[in-house]
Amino acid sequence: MKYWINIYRAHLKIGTAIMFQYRFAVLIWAVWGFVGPLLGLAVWSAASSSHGGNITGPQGATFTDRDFAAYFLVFMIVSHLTMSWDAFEFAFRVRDGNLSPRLLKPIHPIHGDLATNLAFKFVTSTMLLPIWALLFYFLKPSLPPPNWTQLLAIPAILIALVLRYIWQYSLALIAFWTTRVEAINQFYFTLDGFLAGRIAPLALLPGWLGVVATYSPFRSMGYFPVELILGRVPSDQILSGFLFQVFWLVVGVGVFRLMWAGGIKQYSAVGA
């Protein structure tokens, strides 16, 4: 444990030195993350006004303006804390061989490139925190009182990085197989846009619809926390959805190393 914790020390301390260097760029990145949720709560206020100030989904879940503010500015912050671009990065190193003098290392790729994603996170989430405030501030979400389930979104959000890394990070490895990557990536964010939440809670979307997102790796990735920190989990559903979460945690790590496996031994590139 101690080797793994110097480890990871020493490499937040790299990554965190990299962030601060170009901390203007990094910020504009961080900022962009801004422009989904936000657009997502300009369509479903519109939507919410022309329909008498509220919405009811299929299964009896009513959203207002406030409801929706609250669940749009949540979803922005679990989102930006979940967030990895690995899938997008991957390819390029498979690609120009820059991945080879990674595999001469003693430890996996894997544990750099999350530490880095780490230290991103933290310097951007110090850069964001008053802009969050501001938004919270302005658009006055409707957020319920403090309770003990909101305790429980901390290890759901901690869950959901790790498992949303380790699926992204496996969505990456298919580059061993193909380089041209972009329309794979694409898809996977277009599901991850429907069934994780981000277009829309998961209570208004269509019955089959929804049934689908309650069951994928998505929801457990996005939705569950986000509905954990704003009370709309029912209590005798939360267990299910933690071992949710354990469960398309254990399946993820399965596929990485698999898919590790299987793409290392055919892996080659110039400098390879």
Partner chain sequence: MRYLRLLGAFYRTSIQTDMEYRADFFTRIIASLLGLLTTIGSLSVAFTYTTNIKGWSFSHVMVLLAVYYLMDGLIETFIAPNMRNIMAQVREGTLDFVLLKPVVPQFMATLRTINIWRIANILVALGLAGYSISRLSLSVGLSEASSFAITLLAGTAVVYSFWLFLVTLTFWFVRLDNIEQVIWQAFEAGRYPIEIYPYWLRGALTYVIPVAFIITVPAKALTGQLAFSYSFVALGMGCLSILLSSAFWRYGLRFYTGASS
Second form
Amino acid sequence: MKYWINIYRAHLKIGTAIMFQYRFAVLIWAVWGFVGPLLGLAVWSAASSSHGGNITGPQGATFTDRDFAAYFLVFMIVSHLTMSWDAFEFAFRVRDGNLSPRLLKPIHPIHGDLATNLAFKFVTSTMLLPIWALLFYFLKPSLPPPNWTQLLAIPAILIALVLRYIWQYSLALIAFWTTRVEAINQFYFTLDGFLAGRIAPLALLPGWLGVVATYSPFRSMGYFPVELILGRVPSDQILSGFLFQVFWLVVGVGVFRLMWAGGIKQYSAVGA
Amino acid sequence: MAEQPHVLVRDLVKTYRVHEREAGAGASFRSLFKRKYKEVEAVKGVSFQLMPGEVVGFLGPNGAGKTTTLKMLSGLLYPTSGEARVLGFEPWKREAAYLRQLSYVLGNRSQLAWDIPAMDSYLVNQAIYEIPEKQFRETLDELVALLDLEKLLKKPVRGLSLGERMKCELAASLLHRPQVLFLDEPTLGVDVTMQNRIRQFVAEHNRRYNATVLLTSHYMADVTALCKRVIVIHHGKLLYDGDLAALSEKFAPFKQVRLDLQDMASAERAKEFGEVHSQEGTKVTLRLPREKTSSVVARLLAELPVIDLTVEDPAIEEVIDQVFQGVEA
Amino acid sequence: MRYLRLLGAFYRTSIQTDMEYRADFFTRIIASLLGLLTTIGSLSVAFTYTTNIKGWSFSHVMVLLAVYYLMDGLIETFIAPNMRNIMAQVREGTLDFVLLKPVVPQFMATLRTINIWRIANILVALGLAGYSISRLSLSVGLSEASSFAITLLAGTAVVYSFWLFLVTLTFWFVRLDNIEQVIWQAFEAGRYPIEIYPYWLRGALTYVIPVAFIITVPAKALTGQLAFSYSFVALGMGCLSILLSSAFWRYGLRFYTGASS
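Rather than the form predicted on its own that you just supplied, could I have the structure of the form predicted in complex with the partner chain?
Okay, now the whole complex, with that chain kicking things off.
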């Protein structure tokens, strides 16, 4: 345990230093996360104002202007905390051979990457805090009164973080078999965006789309913690929400292990 | 025309402004608000000339300013001050007429497109340098024969070994028959056979087209094989410019005497005759000042039971090492 | 003339490279269709609750979307791969090789490759444009078509310049490759009518990152909502942006030092 703490601490330290080094790019990257949710907010507040002030979904969930603001702002923060971009990096590394030195280390490269990811979030969150505060101030979201179930959002976010990370990393491993993974990534990101609730609150999706969204892993990666914070999860569904998260996490770890084993075989066969 | 130098460098200076950063997150956080800059003088007033057809070794330890100088001469960097003319052009104006006659080979970087065969990159170069079809075919045939490229040209570059890639790289740089050739570590990471091949090839290109070559290398064998003249720089300053042979006289004014003696006792005694360079049992190598060499050798032969004795110049690596250490001291 | 021949050589080699990845075309088509379906899907989700959003009907938004995808395809085919290359080359120092060639560096650096399979996006976009125009039962005459072509060209020029400007910044700030993601995202704002955004954002999308100019203007030209004379104003703006960004690029080149000194 101490070993792992030391390793992550060392990586966090380096990662933080690197992030500060590239603070300009990092900040831009972080602000990137604003665009999607704000677009969604723009579309939905325009739609709701053209529809007399509020929109009611098929299951009866109602959103006003300020509800949309609350939804998309919280979504923005949660997805910032859980986001991951390793598929891009990984493909580069496989292609230009930078993966090889990492494989020589007596520790799986995913740990260094996860630590870097955490360092990124740590650095950017501190920088973004004032901007988030301003957005909350100007967009006037309607937030529920604080209560204890909202604290459950903390473990939910942590699970979502690891969950999204491991799925993304598994996807990145496709780079072992094909040198061009951009199309697949794009597909995955679109799917993630749609089914995690970036484009619309999942409660507003009609018909079969709503059903797909309910059972997809992406709900556990983003939408579930957001709903917890907004107090929109009925208390009898909280437990099942967590079970879903854990289920998809186990699946993700399994897939990752299989793909890694196969991928390394492939990588060494081609000659690194 | 033959009287004009191909390369003329006068008081060339390049100063970089680099951002200083201390280690640690705290320091990097501070540098968010206040950046410290440091002026680094990479080249501090270097002057030299190269005549057409000369092959010159450009020596110096890492960070001496070799690459910076080469980059200024090839027009990649603007100098801070000073003058340079290559083939009569001011390099950093980067006139097409100049670039057409120049090649700059970087041993650790590749201009060839990774995913396609080298041949396709050559065809792009043909278009870029506007090489007439006939000349292109001729030069290519020569290069293929000299470098044994036949089988390599049709494979995607990513599938080639480092040495093979370097050969293709060299060919790509020479297709347009450059008059001036800057080679920056052309043999880096390449095996000995391939190094030899590359050397022969550079010599051949120089002979055939009377091209001027300026070469940096960490392998002294490259330099001794190709260059009669060397230019040595250190800390951005010119230390030496002249014959390779005279370099050792100037910076290493000693000779090495290799002795094989009959017994250990006389080996011990031999060590009193001069500075000991190395010893292996009864075999002793001494370092003697040039002017005293003959008298000491005579005494050694007279006073000790010598089986074998040879006098030689120190190895060029040692001379170079001596040069840089002498400057540091 | 010489430069046209060079362009031919450049595109030939990069198409040859892409031929090794023929499967890419189909993944592209699929990705493009999926992206399109997602967007249309999310719009139609919003339109299940209302028939118009800030005065835009679903079909009009689809025309806009088609122009958005067309521009996206043009960028990804011709502009983006080069700009990404430049950023990588600055980082690795291989831009040296571009500068060592007896060719105008901007030409060689920004037009060196073409990502041929991204034509898929263009095809999908043209299909969508045809479909949504027929839904609106609009007749597109010569003046609409030519003004559309002109404004689209001007928009492409602005995108090119904008990107060249950002790429030039990498001479000072080496690691800006992520900036591409941001532009891409800001560009996404263009897939919706600009009227849905709050006032200040509309300003930013018109003047700071000229998404409105790039997408809304050609879309309006296509549906006959734009005065013909305006297309020449647009063309002028396109030329001006190219001139300014090229000047900045040439200035920036002086600060390029390569990866190792």
